[in-house]
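What follows is one chain in structure tokens, specifically the form predicted alone.
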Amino acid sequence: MYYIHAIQSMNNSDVFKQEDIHQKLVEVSENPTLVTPDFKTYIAPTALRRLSPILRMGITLAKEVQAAVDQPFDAISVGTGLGCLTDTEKFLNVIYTVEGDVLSPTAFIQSTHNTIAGQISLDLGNHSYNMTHTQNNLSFEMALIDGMLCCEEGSKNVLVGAADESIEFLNKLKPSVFDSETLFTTSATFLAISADKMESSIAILACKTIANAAEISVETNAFLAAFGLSLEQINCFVLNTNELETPANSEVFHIDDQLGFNQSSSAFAVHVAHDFLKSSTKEFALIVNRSSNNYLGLILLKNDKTHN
């Protein structure tokens, strides 16, 4: 098992540095606004001016997670579906408007998907393994699997996270690209995982990604059966689909209602499930991440303190 030693999120709900966030979720509004702290507390003002919202979130969350575990990271694994959209748009606008002059490379450098993980590494002075995963809505799951593999190879403290941001241009693309009526939002979640239990009691039992998952119930039941479990034994579901029939006595969070459309939503779903288990005596939580292209991500959490 892989234990969550610290976890932090930032999105349109007031969840940063909050406990029991499953009780503090608000429905996404017509014009969702990112709820942020004073970034100057975490980032030098000279650097803050040139950082886009997604980079500010990544650095701040990584620093807060590292402060909670009080040790450097042996590896950093970050997932992002769309990358640094603000800087990508800025870079494309510069190309379009500037004629006959040398372009500044700054916007291009900060527009790449791996800028988030790279900027975190630079800001923390971390020279360990650093990887970015970009697999649409399964980007976080792939980053998590990578982090779990790092733990198996001996890493004691691994930073895993995911971040995606919304820009106005996405709303223009939605009718032709995204099969969703949900509003786009900005969100990021980072957590420290380790194979060592330490003080943590919430564990990640498994994470699985499935392409072309036509029958979600069949895939989910097969995933749980590998651990001798059934849907009736899952106490909490955090999902973005109505295709799975959940037991009547389980707690269910439809993450799209609170977070909107965000390709890193499964990372925040882990935070919601983590806090639910941590504040209860319930044993299992399942994150079900379904997309319109039939990609399916499944993450199983266990409240290990129930068997201490």
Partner chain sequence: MDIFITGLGAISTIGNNVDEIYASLLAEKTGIRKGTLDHSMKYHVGEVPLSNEGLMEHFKLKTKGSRTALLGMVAAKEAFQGHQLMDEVRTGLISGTSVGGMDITEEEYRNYLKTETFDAEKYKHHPSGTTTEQMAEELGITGFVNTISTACSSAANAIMMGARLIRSNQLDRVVVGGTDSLTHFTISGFRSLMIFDPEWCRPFDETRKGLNLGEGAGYIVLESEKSLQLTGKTPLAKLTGWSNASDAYHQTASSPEGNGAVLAMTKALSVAHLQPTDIDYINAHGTATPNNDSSESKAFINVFEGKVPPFSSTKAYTGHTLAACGGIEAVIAVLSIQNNVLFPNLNHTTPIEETGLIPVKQITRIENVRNVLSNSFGFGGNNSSLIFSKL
Given for the second form:
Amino acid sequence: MYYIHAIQSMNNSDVFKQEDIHQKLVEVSENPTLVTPDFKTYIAPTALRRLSPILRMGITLAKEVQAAVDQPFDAISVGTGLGCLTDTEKFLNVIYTVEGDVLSPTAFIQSTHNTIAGQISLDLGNHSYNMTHTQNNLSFEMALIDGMLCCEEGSKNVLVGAADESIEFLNKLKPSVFDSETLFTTSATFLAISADKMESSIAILACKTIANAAEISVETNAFLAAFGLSLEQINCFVLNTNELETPANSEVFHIDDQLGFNQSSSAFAVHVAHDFLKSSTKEFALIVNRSSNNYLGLILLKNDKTHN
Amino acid sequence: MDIFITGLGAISTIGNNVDEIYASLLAEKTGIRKGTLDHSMKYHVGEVPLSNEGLMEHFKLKTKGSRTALLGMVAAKEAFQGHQLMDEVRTGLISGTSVGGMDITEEEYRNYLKTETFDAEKYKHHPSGTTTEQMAEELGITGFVNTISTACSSAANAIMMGARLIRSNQLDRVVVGGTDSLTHFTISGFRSLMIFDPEWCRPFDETRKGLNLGEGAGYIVLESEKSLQLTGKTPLAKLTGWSNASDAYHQTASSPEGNGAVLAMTKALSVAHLQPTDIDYINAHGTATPNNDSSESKAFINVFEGKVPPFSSTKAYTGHTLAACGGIEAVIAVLSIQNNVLFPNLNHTTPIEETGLIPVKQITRIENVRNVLSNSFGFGGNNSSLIFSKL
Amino acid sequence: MSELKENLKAQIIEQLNLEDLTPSDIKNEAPLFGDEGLGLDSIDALEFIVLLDVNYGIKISDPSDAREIFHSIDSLASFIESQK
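Instead of the form predicted alone shown above, give the structure for the form predicted together with its partner chain, please.
Up next: the whole complex, starting with the chain shown before.
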């Protein structure tokens, strides 16, 4: 069991540094815009001038989570489905439009997926394990599995997160590429996890990914059965699918309604589930993240404030 | 817990499979030459001489994909040959890539800039994760499928992730490594950084000017002891040490003293329960950029307290294959252990003045290669070290 | 020369996204690199090479040659003048 000691998100709802975010979600609009703090209060101007939205979000969220937990992170594990798209597109424009012998390198340098985690380590002066996972919409689950493994191996304070940014070009490609009618949005969530309970009461019990998943209810029931649980005992579902029949008395959040299409949405789903459990006496929350090609991610959260 | 290696697969400019690559290594034959494509013809690169159609036909691939995915399928299938899928053996695929389907995306995007029209379907290949999913489909692997993208250390990190999941009893067997194709995007990117050598690269040489890019893929199969009993495979070597650390110095440059590299090598030795004197050969990252080779050399001197074991960079054979290099070099490390041979650092004449270190310069056979250290360092100060050991 | 220096400052602000600065914030003799000056780094040095190529047609093939040239606005301006 890995306790969540701090969690922060940024997306098209006003959620950064907010509590009870499950009550503050707004439906994704026609023209979703990222709600941000003044990044200058988090990032030095010499660094900020180069950074795309995904990097600004990642660094700011990591710093805010680091500030909430005293110890420096002893591992950093980040997921991203599509990576640093702004800089990738910018550099594609550079190579096909700039004539001359020399090319501006900044966009290329910042186009690699691990720029997010790398910039976090650079900004925090952190020399520990630094990993970037990219498995489409299961990227956060992969980062979380790695983060939990770091805890199992002895890390005391692990930063896990996921970030994805939208660029205008992406919306031209739907629905054919991502099997989604909803708009692409920009979103990131970062959290600190540890095997030590300390003041936290919300923990991640398990995370599982399945390639070539069978029917969602079959996979979900099997996943829960390993913890002696059934669907009826889950109090809160945060999901991106209608294929799972949820119990009548449970709280259900359809994450796509708030977030549109974002490949890091399951990280934000953990934040929603975390705040729901924290503000209640309910015990279990389940995040169900399916993709169009039968990949499935399942994350189980437990509130042990009132239970043991 | 022991992590056994039971399969090797690789493709690069020096060979379409492990045997061909081994023969080229022994022949001290580089595969780097003038590029043949529009975007590569101005440079010395390590191209795989088969087209995408050629790869599909020659290797009888069933699944369509980007060039990165096709190269990955070729090497992963070679590594996994003779392996059977079975329910009792939880089998995964963890692949490193930095460009994913960029080879297709860049063509499509160029067309879009010219004509403002696009074929959305083509972009389906773009995500790095999709590259791995296409490989998984070709191999028939379901269950755990993951992609690591940490630039030039991606494959080494994929190998490390696989070993850790086996040690934690989450997987029994896993195909791990990396793949990257040569793209206009990466060639332009390294050109913008001004770190190409216009001639053949010279790792660890005082006169080195920069790197030559390459393409390819390298995979190995890792298995637990329990898995070996079920698969009946004969292990070739063991993976005993691994570590990743962050240099946290600069977005692209390594710290002058190679702090992240020192941390990665030191921790990998500790995971393997080995002393520096147990290492018989280092397959260095050795990209031949002024910055990497100087920083890595100083890190060697630091970790090995001046007594640096025989080392070389094999990138003067293959070119720098980016996310694939840790996979191809893992295969080379196992070949070194299996054959008690150290591979030379081609094109070396003058030691780096500041360190005086001289790499292995010709094929060297020694009595026993017990442990090989393999380094892979990526952008963002992402430093990884792996240790391969004799059974 | 002073017009060249003012142009350079504006071009640097644009090329390096120094959006919070105005040309008057950059002193002619102050170091551009390192913590003492504007805090620019080796990536900016590459951007300077692009700037010189695009705006002045000056080619620099080895970034390590350029350290002294890029020291300050003064040194950059004298270098550009010397290439005319």
